[in-house]
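A lone chain, given as structure tokens: the form predicted on its own.
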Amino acid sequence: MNKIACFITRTNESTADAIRRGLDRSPLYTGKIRGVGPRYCPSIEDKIHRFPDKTSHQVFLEPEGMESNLIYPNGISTSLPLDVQEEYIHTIPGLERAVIVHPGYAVEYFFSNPQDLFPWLETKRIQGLFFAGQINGTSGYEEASAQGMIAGINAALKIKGEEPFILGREEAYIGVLIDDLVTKGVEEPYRLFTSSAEHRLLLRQDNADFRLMEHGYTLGLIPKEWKEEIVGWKRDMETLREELRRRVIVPKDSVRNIMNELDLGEISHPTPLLHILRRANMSARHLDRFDMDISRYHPRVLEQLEIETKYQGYIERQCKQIEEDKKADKRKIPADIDYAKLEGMRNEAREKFNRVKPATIGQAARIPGIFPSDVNVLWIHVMKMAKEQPAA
């Protein structure tokens, strides 16, 4: 493959004092712009501004393609005047003979509320409209192609007529981003971050293809033998585990020398090779020392099965509350229910589930500033609901 290097430079107080002698003349600080910015992007101004003890600040050369003499300046996007700009980019090491091609110039979004919007991201006000992407108050290119998938999923089953395809927070991040905004709303440009999601151990980059498969494949997005392959891992995934447990090891002095070159530290009694697998120094592929044969099961089989071994308490613990949440997320909320008339619930509740409108239960307790009380009171209101609608 081709690579193109990329190069970092940094400013300095002679790019700190012309972007300062330049402020007055920035949107963002004028009043022209009003939005708030994406947090975890910030212009040049605004890091010289907030941040007036640092000397300098990181830029990141990034060439624009092959054949192209083209630099992208990460990290001084700005919305200064061009005459400033061309100032201040000179003061910046390796750019002092720089010429601006396309200044850089600031963007004020507009976003409709995504509490207006269904988990399935249709909206509440117009059937058969979808949102999708910063229109929904969020920042960065995979939040948006994210939610891009869903709601064209979600189109799609809408015109056939079948029910929504919604992602638990527990299956995917995908499901915890979408979550978040329905149930929560937004007061800045939102991003996604591994520790939104309470249940991240389980969300990792190497099972991605074991969680989600089978909804790809349910939904016609993915070939059948790709859905098959998975069966068969998880299958041999199985099949391995339960041979390392009935596998036992006893401390003679061959396996005492095995053990001492992995420095897998000493055993006492007899062992199953599962338990030995959970040590720290024990991978998947040193099972072929104590005779176990493995060529016979895929790379992908061996990690997570010593993944899913190494992690095991913590994962079944992760487990227990998924299952103790999935309850509350059963219970589903009449679309009809008047909030106005459930008694022994707080006025500030009332008007955050009128406003939120929440799909189930589960999404009632993580709307914020829902104590436990009032998810009591809805709950026991859906039941009793439940009770007196007749029988079909």
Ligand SMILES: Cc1cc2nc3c(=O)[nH]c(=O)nc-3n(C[C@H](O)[C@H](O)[C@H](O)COP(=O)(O)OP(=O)(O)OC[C@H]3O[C@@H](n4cnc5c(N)ncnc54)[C@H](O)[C@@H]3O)c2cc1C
Contents of the next structure:
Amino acid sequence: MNKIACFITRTNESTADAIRRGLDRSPLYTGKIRGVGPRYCPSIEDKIHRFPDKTSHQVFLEPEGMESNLIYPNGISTSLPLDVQEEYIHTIPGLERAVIVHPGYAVEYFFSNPQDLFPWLETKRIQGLFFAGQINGTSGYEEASAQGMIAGINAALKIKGEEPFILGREEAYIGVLIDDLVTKGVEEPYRLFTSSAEHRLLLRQDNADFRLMEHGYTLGLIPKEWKEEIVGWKRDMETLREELRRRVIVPKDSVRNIMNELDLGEISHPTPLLHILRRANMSARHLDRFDMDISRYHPRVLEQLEIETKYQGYIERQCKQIEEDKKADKRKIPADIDYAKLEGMRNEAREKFNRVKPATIGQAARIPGIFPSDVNVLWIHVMKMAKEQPAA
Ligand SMILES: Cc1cc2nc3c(=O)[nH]c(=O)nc-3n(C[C@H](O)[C@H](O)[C@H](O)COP(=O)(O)OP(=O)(O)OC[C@H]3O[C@@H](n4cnc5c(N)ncnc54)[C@H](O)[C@@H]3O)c2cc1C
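Switch from the form predicted on its own to the form predicted together with this ligand and give that structure.
Let us now look at the entire complex, which starts with that chain.
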């Protein structure tokens, strides 16, 4: 593949001085713009202002294309006026004679409070209107496309008169993203991080199809053969797991030799192969060394079983927690509940419930600043309402 070089240079004290001199003309610093910039890609003036002890910042010089002599200086995005840009660009080594063809600029955008959305991304105020992407206060391509997909799916389900589709926090990062948005709202442009997911041990790239393929099929997004392949792999995993549980190896010379060769340590008593698979150096691909016929298993089956076996303890603990959370997420709260009329509840809790209008008790409990006692009071009210208005 053809490649062209990308360079690195750095800003210096003269760059910082030029920027500081122009700060009084930055719309962000003069207060003309009151929005909060994205935390994870700050402008150069932001970096100079927020990290005054740093005397230099890295700049990637990226060619715009094979046929172009334009260079994109990544790392110095800015909203400063053009004459300030001209001055500081020329202080950067390598850019002394650079010509600015497209000046840097900033964009400001409005967003709508995502707490005004149901977890299926329909607005609470206008039925049938769905919001997705930056309008919900997020920043990022993946964040926007993930919401777009969920909003699209739910718009279609709504037209068909079917139940909304919501991915749980334990099922997918999309579930974490949307639950964070609709439950907590946003204080600054929101980006999704793996650290926001409490069940991230399960939300792995290697098992994405195992987690989500059946949903995809139910929603009509993927063909039946794909779903059937996954169902088959899951079945094979259980068969192989059981086989490994039953297959016991004994401490005899031939076994010791193989274990030595694979650097698997010792065994002092008969041991199921499943336990051997837990060992750090043991791979499912080596099972054939212990007279197992693994040729009929797809590599994905071997891979998944190996991962699940090695992390079994942690995965089980996480699944237990998820079961608890799920119970709370099954307890639905009617959308028309009038929080103002609920007695015995703290005012702060009433206000927060009223703003978020949680769809489930689980979501209610995740609202920042809500106490377990508030959730109990709410649940008692919901049950009371259900008794007074039995389902038709
Ligand atoms: C300079 C810059 C660099 C960025 N770099 C990155 C990056 O490296 N990585 C990353 O993940 N994210 C990046 N982002 C953020 C990312 O681009 C956005 O968060 C994301 O594209 C938002 O997608 P969206 O679909 O919500 O909105 P948009 O992409 O803004 O789409 C909204 C669309 O609606 C159209 N529209 C508006 N009003 C109307 C109307 N009345 N009728 C019909 N159509 C209308 C607009 O023309 C637009 O096409 C960057 C953003 C900027 C500005």
